[in-house]
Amino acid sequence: MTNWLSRSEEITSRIPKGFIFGAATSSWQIEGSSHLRGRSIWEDFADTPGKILDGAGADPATDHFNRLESDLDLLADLGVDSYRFSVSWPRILPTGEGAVDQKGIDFYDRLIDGLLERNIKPALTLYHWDLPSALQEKGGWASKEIYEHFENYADILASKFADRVFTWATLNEPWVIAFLGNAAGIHAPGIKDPATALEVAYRLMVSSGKALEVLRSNKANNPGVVLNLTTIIADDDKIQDAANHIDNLQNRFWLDLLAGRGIAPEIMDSTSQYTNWDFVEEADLRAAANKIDWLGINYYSPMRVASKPAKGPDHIVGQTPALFPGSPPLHFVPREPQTDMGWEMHAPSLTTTLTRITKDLPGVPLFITENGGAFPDKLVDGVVDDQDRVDYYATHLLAAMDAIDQGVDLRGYYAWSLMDNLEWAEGWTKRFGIVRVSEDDPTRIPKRSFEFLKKVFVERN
């Protein structure tokens, strides 16, 4: 394995002037203190036996709510330009609507001001999956009423924080919300209904577009949205039709809506056994195509598919045919090396993903808003020597620079994640952090990957 600590200049010498470096987290995964906010769909999900792999719940998470100042100091020590975080909707509006909870506003006030005091740009995400339970009971993202609720939520946050936030993201990974949450039931709210998932996918993008208007009306800086897009690799000639279907739901659906191309006829045809798409309205499509100032890309791995199974992990997180309604028969066949999630490590696919987005959505600046790997870390004598994660970051940073060399307008890169945390349905069994935190010990221990990224961030040109 390459000693990247001694060869970090291979990366730093290629980083363009003004490039933004940061780290990312999300509210439900780190905050804890759920008794100080309303209930979310992830509490409902976690309370169902067997839904979270290790039985973990929202508390104490990493106790970030009570350790805010020291966590901000960690970010300052890392040398980031920006910190990407999400706001907990039920911490602001316990039932998703009605009176604002001042305790929640005060917490994010402290977070934003603490970042600015450390010369770190706040990058705020409105929604990273923790929908108030009361709104799910009213239909959640499958209901047309969600538009008004989300607009109201966006208006509250923008009216409070627009003067201090560097970038705004409406949604994080709507594909995950729609298909992991509503087609396969792997994530909250745990629904297994392709028709619901397809409608949720559509309404998420309409909600995002409407929220963009609200953010702009409040003079919020740099509004955008974050998608998890990737490269789909067909491993044999017989699988190309299935690979195209996977690509349509993983990538094309979202990019077409943003570009104003609507929903492709082939997507409607391939999913017609589940829905006739009669909920689509022209005014909604125009809203979904509202201008974004930037697009965030969360990239971890390609999806490699084949007509026959291959030897590999029994559990590949987020790669199952149930996530792609209407898909022809196929198998996911990630090659070695793989992360602890069963995901193939293939940095060139980051480059091809970015160049494809630039072609399909021209003129929109890009940020890599999440990138990282889960590995079976070991704490030995107070040290986590995670060289596999260091290697992952190094090769993917170089792949990002390759994309820039090929004409991609890439403006920044956020590592996922600042610290180990609740990895959703995987609980504490998967670790993405560059800082070690455990379920029974909240002590922050920077890993070797933290040292590596700090070296890159600090020593760039």
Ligand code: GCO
Second form
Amino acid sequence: MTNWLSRSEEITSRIPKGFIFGAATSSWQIEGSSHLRGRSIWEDFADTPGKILDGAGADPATDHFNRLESDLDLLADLGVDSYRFSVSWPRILPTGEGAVDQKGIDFYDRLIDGLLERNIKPALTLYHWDLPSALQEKGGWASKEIYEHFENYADILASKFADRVFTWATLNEPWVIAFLGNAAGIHAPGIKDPATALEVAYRLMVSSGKALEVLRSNKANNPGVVLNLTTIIADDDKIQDAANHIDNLQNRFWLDLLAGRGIAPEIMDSTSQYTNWDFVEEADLRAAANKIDWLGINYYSPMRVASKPAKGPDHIVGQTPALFPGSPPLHFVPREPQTDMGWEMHAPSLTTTLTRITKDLPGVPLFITENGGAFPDKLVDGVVDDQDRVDYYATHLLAAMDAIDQGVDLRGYYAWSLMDNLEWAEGWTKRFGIVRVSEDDPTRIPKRSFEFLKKVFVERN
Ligand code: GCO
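Structure of the form predicted in complex with D-gluconic acid (GCO), given the form predicted on its own:
Shown next: the complete complex, the earlier chain at its head.
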């Protein structure tokens, strides 16, 4: 492994002036203090035995709610320009609608002001998966009523915070929400129904487009959306059709909607056994194509597919055919080296993902809004020497710089994640943090990767 701590200049010398560096988190994964807010679909999911690997739930998470000030000090110490966080909808509106909970507003007021006091730009995400349970009972993202609820929620947040927030993202990873939540049922709300998943995918993008308008009417700066896009690698000749199908649902669907190209006939055909898409409306498609000021990309790994299974264990978190309704038979065959999620580490795929987006959605500035890796960290004498994570960051930062050299308008990069946290259905079993936190000890211990990123952030021009 390269000693990146002594070779950080190879990276810093390539970072353009004005490039934004940050770290990212999300509300449900870190906040805790769920008794001070309404219930979300992730508590419902976590309370169902067997859904979360280690049985973890919303509390205490990392106890961020009670440790806000010291967590903000950590960010300042890291030397970030920006912090990407999400707002918990049920903290603002306990049942998703009705009266605003002032406690919730006060918390995010403190968060935003605390960032600004430390000269850190707030990057706010409206929705990172913690839907109020009361709205799921009314159909959640599969119902048309969600448009109005999401617009109302966006309006409340923008009216309170528009003067202070640097970038706004409507949604985080609608692909995950739609397909992990509603096709494979491995995320909340745990539905296994491809037809619902496809409708949710569509309604999410329409909701996002409508929320963009609301944000703009409140003079919010830089409204955008965050997608998890990646490069699909066909590992043998026989798998090209299946690879195209995966690419269509993972990448093309979202980019086409944003670019105003609607839903591709190939996608409608290949999913026709589940839905006839009769819920699609022209006016909605126009809303889904509302202008974004930037696009966020969460990138971790390519998806490598083949006609034959790979040898060895094949549990790869979030890579299974059930996530791609209508897919021809295929296998996910990540190569070594892999992270703890079973995800192949292949930095050049970050470059190709970015250049492809630039081609399919020209003229939109990009941010890498998440990138990082889960590794089996060891705490030895109070130190986590996570050289594997340092290596991951270094190679992916270089791959991001390669994309800039190839003409990609990449404006910033956020590391996932500021700290170890609740990794959704994997609970505490997977660690993505550059700061160590554990379920039974909320003490923050910056890892070697924190030191490395700090060096990069501080030493650049
Ligand atoms: C996502 C989410 C994060 C995850 C991270 C690691 O991209 O899935 O935005 O909440 O924790 O990606 O899986």
